[in-house]
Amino acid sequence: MNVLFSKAPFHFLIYFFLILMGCSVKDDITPDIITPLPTKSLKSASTSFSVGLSTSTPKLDLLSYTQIIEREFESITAEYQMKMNVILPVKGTYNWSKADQIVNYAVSKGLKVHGHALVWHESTPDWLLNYQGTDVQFEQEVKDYITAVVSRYKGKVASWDVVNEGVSDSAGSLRNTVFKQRMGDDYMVKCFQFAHDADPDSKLFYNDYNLETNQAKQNKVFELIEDWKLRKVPIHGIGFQMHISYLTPKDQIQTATNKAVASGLLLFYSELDIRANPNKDISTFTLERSEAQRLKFKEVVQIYNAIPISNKFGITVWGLKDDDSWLLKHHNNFNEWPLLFDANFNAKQAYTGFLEGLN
């Protein structure tokens, strides 16, 4: 620790403060890759689109998180607490507490909220997954849910991921979810209409992953979008989740982005993180890999920042600090550092790269 303190006494103050707050502090980051926060924040450096962050209710009770959220970001997305299995875990019994906390915090701080996500096969509550009623009744349950959620937050949540990950990873086909099985191939169209009817002013998105690298999936999504546009389906934007790595080719990101722009829709880089160790070939976060990650963050932001303003919606980073990442929680990939801040809330070179991409 002495090396860290001698090079950056400011970080000693943060460290001491966190200990007083009872926080767990890890010292697993090479001191040379720590980046002091600049005078200009990410949100003030971004002049044409919103810079956002995913978060959850426990983090909103911690000053160490909220200080950075309020300094750096202008929008938040609930990581998981505005999904169906949290809001409606039991048929007919809505639990609004966690979603309300996130929305109320955002409103009190002047932050935007992006709603995530109304329909996602992995957040379907058991009672709906094993629904015993007719298909018509199933569809009514989905309509009632979307109507209730979007109506409750009308005027507070101005945009929604209506359907998340509705296209499969292979063969360019629809994912065979319970929604497709019970509501038909047009279930996404129906869900967009339900959301629009509940709040005609809300911006509605289709959101998915690997759209920049999986050609079959990309083709299917844009095929659906063109069909929906012809049919006047109320869709306003497409979300590229952007769970990528420092090795993801720039030309693939650029090509997919160009297709989104050509569609005329808003484009949202909705869940950005950049893996520094996709091949699991390092056990510590090296200076070399930190630099590669910085350059990729810069590249991604530059690509987005260069699109026409009429297509811009925002970039949201999927988590604040490395040890919060879903990659550690759900993939047990503990040798990974995909975000802008390290485990001790220190800005990384990745943060610098994001900022450089805005300039």
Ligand code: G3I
The other form holds:
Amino acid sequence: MNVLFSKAPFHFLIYFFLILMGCSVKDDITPDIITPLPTKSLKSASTSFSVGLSTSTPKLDLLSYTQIIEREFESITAEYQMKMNVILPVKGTYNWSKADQIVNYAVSKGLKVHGHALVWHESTPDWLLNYQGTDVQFEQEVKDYITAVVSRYKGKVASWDVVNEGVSDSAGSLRNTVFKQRMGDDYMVKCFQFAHDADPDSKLFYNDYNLETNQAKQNKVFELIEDWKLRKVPIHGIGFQMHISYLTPKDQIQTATNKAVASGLLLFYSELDIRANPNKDISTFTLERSEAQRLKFKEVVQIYNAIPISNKFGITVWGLKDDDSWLLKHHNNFNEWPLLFDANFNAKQAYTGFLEGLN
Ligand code: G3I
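Moving on from the form predicted alone, kindly provide the form predicted together with the named molecule as a structure.
Next comes the full complex, this chain leading.
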């Protein structure tokens, strides 16, 4: 414990007492802002839902990653290596190696795997995007793919994002993807059924972004879910990606979360990261912004932790350390610090906020 002291006689006695007690004392220095070493891990503090992260190979070959993953988390999501453009890049030629490596690692360490994502317009391989067969044949290709993947990992991958980002950002309509064009407006229902038939025990999710902040999109998603529930479509959960910032209004997160709870589905904060620099107004990670990010992580986790147990599934952060984030790699936001650990694998104040939200 570092104790700051002036030189007053009274303080001298305390100083002398503390020395006797073996405390180290520093004079007149600014207080260190030290992120305390985790007294308990995220997974031990989270007693009612899974805390996970996205990852990829070859990170899982590095002790620097795996020692934190195995200490702090109980679930992993493949950031990109269980998507169709990686598993089936060429028609008829499955490449299971990366997905198998991720699933086998998880199983060997007793970690859950959330499968991401069976159908996503941004990870559709070119051969399917430019498919020359009939619509019936297209649908068969999709059914065969979903069946092959879900069956292969049955008993190892207990949940799947069946469809990712199927609703457009504007006007609250279905996104006009090749799946919608070739399989019809009900393509998502068909995909959920394909996945359910392959593994009736798997929890099946619809996953999307900005459901917290985009009212039209939020309304459309919950309209679809209510229709699917009436039709007994095998959907079990909804994923809020939660790619938010320290400025994202609490009431919007709360309102969207309340809607998910009311739907009766499982709610998954599936890709949480919290931008500290959404307006690009800082060039270094200031203490002020670190504190704001800590508070937002705490707030988000508290909102989630307060939902009924029957709606709880998990919170997954989208990456381990700041410089792993897609926000830097794919959006050149090099002045961004959105995750729980810094580039040197140190727990940030964001980690502390997450832990505080669990308590
Ligand atoms: O690591 C390889 C590298 O070895 C290779 O040279 C390079 C060129 O092919 O590719 C690198 O892999 C890239 C990977 O990110 C790692 O950077 C993939 O091409 C690239 O497609 C992949 O992008 C991922 C993206 O989804 C598309 O799959 C991002 O990591 C991932 O964070 C992002 O995640 C999405 C969610 O799935 C859905 N929600 C939005 C989220 C962010 O876009």
